[in-house]
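Here you get one chain, nothing else, as structure tokens; it is the form predicted alone.
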Amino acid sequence: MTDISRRALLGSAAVIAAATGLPAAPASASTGSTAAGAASGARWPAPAAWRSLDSQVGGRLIRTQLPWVNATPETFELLKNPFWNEEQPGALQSTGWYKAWTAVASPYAVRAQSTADIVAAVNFARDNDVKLVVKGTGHDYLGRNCAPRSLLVWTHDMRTITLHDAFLPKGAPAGTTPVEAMTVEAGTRWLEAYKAATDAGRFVAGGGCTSVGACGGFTFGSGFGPFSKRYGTGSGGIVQAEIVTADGKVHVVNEFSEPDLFFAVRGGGGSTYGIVSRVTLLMHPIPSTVGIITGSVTASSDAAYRELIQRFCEFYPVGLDNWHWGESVAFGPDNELGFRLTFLDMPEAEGRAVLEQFVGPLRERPEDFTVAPSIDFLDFKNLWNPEFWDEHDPDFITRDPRPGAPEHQFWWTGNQGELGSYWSGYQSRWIQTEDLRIRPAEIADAFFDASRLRSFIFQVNKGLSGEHEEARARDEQTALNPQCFGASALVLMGAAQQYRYPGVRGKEPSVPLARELADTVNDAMDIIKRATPGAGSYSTEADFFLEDWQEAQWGSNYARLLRIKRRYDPRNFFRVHHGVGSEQRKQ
């Protein structure tokens, strides 16, 4: 990225200065989300009205915008840093989904510095009949959190983070042993909360991505992150949220206050039974050590590719189905195995030997294999210490250059391909240990022929067969989908052209090339799932399509899920894309 210029802060500047300062009517949206929340049919609240909302919450009502409308170059540079892009209030890291949603900005933000910020935007909504949507970093795929003619509320500013040496959850009868645990507020990034974690010795369970929220659509709709085998999952993680209901009620929930709400919560989805403005989570001590293995195995025939991918199938259940092991392998038209795995807690000849049992044979083929793997090994602490890679690998990741920017702000290089993204695809299958063990020529086809059509990630950190016991315990006490638990991984495949903006001259999506790659997406796809019938799907990265979307993203709990929704949300006030009861209308 290159260096940003002085004209580029002003451009920046100038797009803040728009979203700041109340309009006396509201602003005109040209384009809408077709699924992520219809505007609402009622009339438009009076301007006098949303005075008296601006004056409820200190001044803080502004206007947004999509900040790639009549956009500087410099500030289509800009849109390439996810942290800038958290900075503006309508900025969403996707520009929409072929036949799906388009991004759309709310004409009016509440920027939330408080609970009771957020208590007086839903009692507003609710009572003049707004669609409510928020916005923490903006990650999600399916737009489920943009609408026109909506009330935005925005929790970037709410960044609090609170570290507990001895935490007891409200309502917790005497002899609970409290836990060392980290609070943060509903701004919160990974990235943050992961430094506070280190400086104090210790770790808490979350995303790979530093830019995604620690307080938002991850952590409640269960949240995998790179250590997910052996720490559990973000929702997992949870020991006690606070969250402000659809009747503007403040609730404080964990395993003894409101456990059923607590339930939902950890793994129902995010803006689905309300707004959560802070959340506990549970500390660990900090990992030894990790090792980072990247690299590939290219396969020098079609024939040798399909032995290579069986290869794989047989030997994860043996080498790698357990807690030590994380991230993902590719697969590709390339024919190459692409290596981007950790092994936590492992010493390094451990960890190479067990990649060994897999590569070694392959060595002793140069004809068909090209073996080329490379392993890093680091003390845990560096791994989200930006001068470590700055001296050990600077291209692993990307600093934030921005002049005044902390020091501290970095992203993985490997994350860039997700910012500006149009999608055409997205879709995720759960893939179980024991399909691997007892029919791997038959997924190895399913995997061979998906290949030959498009790209995918087989991600282990996403599967929680080989979970450690301890986590295993926390998550299944969660709303997660039970299939995961027998998952050896996520399959991921997508399809998007990046820094593609509708409505932008000259930058507009390509139709004809977005029904191309949709319908590569979808062949492929059917090929996985034709070979695993009843497989679920990650709710976080699901198909915008996806079908019997309940079943595939919650198994048997969402019935219990459903109960939970109607007894706290029974007019169906926050309803988001293919979240717990959206299948019903609004009362």
Ligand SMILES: Cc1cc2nc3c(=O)[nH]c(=O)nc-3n(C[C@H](O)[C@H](O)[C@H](O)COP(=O)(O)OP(=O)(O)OC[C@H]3O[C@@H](n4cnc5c(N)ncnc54)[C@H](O)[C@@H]3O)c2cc1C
Second form
Amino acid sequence: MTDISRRALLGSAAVIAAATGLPAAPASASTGSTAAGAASGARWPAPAAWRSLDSQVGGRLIRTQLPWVNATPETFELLKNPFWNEEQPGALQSTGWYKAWTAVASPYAVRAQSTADIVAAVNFARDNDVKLVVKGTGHDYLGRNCAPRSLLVWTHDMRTITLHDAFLPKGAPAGTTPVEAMTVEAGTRWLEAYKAATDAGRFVAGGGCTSVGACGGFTFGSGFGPFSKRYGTGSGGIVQAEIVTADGKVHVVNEFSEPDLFFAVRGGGGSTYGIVSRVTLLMHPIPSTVGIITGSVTASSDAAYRELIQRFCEFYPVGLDNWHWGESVAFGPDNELGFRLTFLDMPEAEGRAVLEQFVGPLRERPEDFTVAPSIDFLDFKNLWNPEFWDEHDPDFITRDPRPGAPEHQFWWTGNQGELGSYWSGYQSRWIQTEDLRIRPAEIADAFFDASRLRSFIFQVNKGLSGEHEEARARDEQTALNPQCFGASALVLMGAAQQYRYPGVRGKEPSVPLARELADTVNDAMDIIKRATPGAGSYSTEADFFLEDWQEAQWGSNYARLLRIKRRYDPRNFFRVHHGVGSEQRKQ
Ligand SMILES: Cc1cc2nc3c(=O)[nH]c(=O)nc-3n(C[C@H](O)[C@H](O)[C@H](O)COP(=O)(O)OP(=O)(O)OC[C@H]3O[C@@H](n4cnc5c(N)ncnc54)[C@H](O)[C@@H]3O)c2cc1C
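Would you mind giving the form predicted in complex with this ligand, to go alongside the form predicted alone above?
Below: every chain and molecule of the assembly, starting with the one above.
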């Protein structure tokens, strides 16, 4: 466990150094203490070494700092905009995690514009024993995109998208069928990829949040979007990747060329095997329609709520366990079951009929249940079209309000709650469909008891039971924890203080509140854990303090991932919290 106060102190030292000019070393380096590659006792590189790196990367070695340090009220407003945030080299979407990590800026960043820039940064960091970190969008919950006294590779400028009508992976044997695909550079966000695909009448399988990266932690850590049960995970969609490994070599990997490294990239985690400069993703014909169910069922008593939860547990295997369904339902102390479900390529009447199977009997008992779901049904091509939402339901999205921001740039209003978060906990657990079938009462008991303490969501698109067979065939080739294939959903529970910035007077997170929230999440998730022994956890949305993290995150794939890690990164140069190989120190 990282000592939070120590990290905060190192963080502020890095920021002070960042303000003093390009050749300056961080304060503690000038006193002779060791740099981020502290294990080997290396010293912080001399100014001449930094200048040399700067010239190798075309003058794109920049200084960074946390944007909330010495910030104006206007800056704190801008920090509420995820896209503004991503334009700041030193910004992160989360500001820390109680007793785990605190946001910190690297003194220097390479503002990468090409694979060659990434190679130069990797070679420099390795040869000078400087910790290297990589950031695309800065969405990571576990702080694996920042480190004190490090060199940052910031990929935000690399956002070129290329569409291919007939893509053949490098080295594909004669007779290989070409596929429709999209190559995105490392800094691309999902909204940009979706727009490019939709404009071409195509679909690419990515994440729910518009500002998450299409070539980063999401895609290399499996990555689940609203339609994962139909199209599979982000990792499953990778056809080819270009990756810079610790020795500075550029590898183009696919199923024919270095298949082991390709396997590791597809689910083995970000920042673990190297830095990916571009990735080619499978495209699909665009779906026709999507239905969105919102609203809720509210129970009038605890007993009725307990019954409602069991009814839902019994309903999932018969009503929702197929590829049409996605997104989530929410449970909480207010005795409400909140809908945020999607149904893809299913006629509206059919979607309504499935929902009715669940809510119909409840509607007949108004003394126990208030039933208020609502359904939107749209042409799929409108899903990422802000003009459609402006007309249809303007509050569903937040457009980037800045003058000059790209017209299509928006985020789901529901994602606002995660920005500027200082976490007390964020935990996940896969729930097997078989458990819902065989022992729904036991699972319902656990969900009910946990819901007394804290709200959580049951996210059906993050479990792959019911997955379309064509997507399943791809996902089975990835490093995803195989437990996910039998899972109806991923239970996700988090707690954070929003717009709290460690070290900023008046905006500090409250420590007593952080402790209280952490205890609540632990207590609530412990109840669900006891009811689901041995269940796995999704690696990019896992508890920082996860025990047995290798097995929990990758299951039977861990041993192979570790072998690949040792082959391609024998000195453990790329090492992130609970990443493959991180149980060993840097060599
Ligand atoms: C608001 C919000 C919504 C989310 N929604 C979803 C969702 O719908 N589905 C889902 O599955 N997850 C979701 N997530 C989780 C998300 O997938 C992870 O936070 C993921 O790590 C983000 O990756 P990124 O590249 O965008 O972020 P970053 O913070 O930039 O990077 C995350 C990790 O990947 C590494 N990395 C970044 N770029 C590269 C690269 N080019 N090569 C190698 N490593 C790299 C970083 O070093 C870091 O370790 C969400 C997170 C947030 C905050």
